[in-house]
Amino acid sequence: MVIDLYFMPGAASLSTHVLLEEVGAPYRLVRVTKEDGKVDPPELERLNPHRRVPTMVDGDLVLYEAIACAMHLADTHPRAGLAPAPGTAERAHFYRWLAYLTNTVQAGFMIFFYPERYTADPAAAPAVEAQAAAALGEMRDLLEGELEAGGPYLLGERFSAADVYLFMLTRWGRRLEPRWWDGPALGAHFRRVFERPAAQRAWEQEGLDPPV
């Protein structure tokens, strides 16, 4: 069967698209496209209510938000070893990554990205960017921390699906002074995962410049 992929280039959809390589799946992008208001193709509207990518598509699941595609396609692909066994402290601390990841450090770049979301006054926004920026740049400090004592990967040696969503949300991070994939030990991962086929695939598929 094959999935289905709702996904704007470089979004959030990327983690997911990278994992459907992983796992090799059979799928189909449709590219999602918005505009005064409007969402094209309309049927996404349907699909979720959020009118937001990724949105997934697995036979009669419909599936949203990028952390449950990345379990979904974790837990039905198992032979592709991107989560640990259930029931381990590792499984556990590949949860821990995926809910820090999804609700602290992506919750952090849309501040940063949509910084007129979050306050009623426009004139308030440059300073709720910033307070953003600086908070991003503590989750960065983390990270580093975490990826040099530890690494190579989140789950030391193992690569799992939380290193691909590292790898969207240090892309986001080149719009950050200093850029997240300057980093010695963020940039070194980095270019760990953009090296894997699957990354390089989804990256060409979907359009984006070549990493500097």
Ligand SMILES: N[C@@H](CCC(=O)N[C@@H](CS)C(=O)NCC(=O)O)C(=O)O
Contents of the next structure:
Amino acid sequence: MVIDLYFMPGAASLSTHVLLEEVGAPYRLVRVTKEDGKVDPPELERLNPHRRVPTMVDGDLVLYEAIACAMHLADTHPRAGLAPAPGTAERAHFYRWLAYLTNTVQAGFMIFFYPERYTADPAAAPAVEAQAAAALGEMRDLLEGELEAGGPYLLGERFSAADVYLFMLTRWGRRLEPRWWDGPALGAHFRRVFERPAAQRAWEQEGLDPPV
Ligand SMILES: N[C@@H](CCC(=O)N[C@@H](CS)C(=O)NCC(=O)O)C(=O)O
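Show the other one: the form predicted in complex with the ligand, since we just had the form predicted on its own.
Now the full complex is given, and it begins with the chain already shown.
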């Protein structure tokens, strides 16, 4: 069964794209564009009420939310080793990382990228953006410290789907000062994941600029 991945270059769908490459599942990319509020291809409106990417169609299953896609791909392709065994302490920490990355770090980036959505006063948007940048700076420091103390991956020596998620977020952090991939531990983590063939292929297919 070929999986369809609705994506936009560099968006949250990048994590799903890299993970599809990691597990070796047959898949097809469907590029999404939005112009004047109109979604193309239009079936995305039917598939995902949020009209967002990633949206993944795996047979009868339509799935969205990048974190759910990551967990589903890890569960359905156990041989890819993208998640520790259920019920173990390592698995619990895997959940902890995924939760933190999605509900705190990714949420922080959303405020930073779209500050106007978080205030009724358009004049306040720059202050909202600055506040989000400051909060993201604290998150970056925490991630730096954790990777420095217990890396090279989020689960120590073990690579997991959570690292792919962080890889995507570190790329988003190129818009901050300092850029996330310039941090010693975060930069080393980013490069480790970037050098994996799966990430290389996804990066190239999405036509992303080289990380410099
Ligand atoms: N919580 C969702 C967020 C997805 C999301 O915000 N995707 C963005 C790209 S990063 C999107 O589709 N934006 C288009 C829009 O908001 O219209 C997830 O993690 O999958």
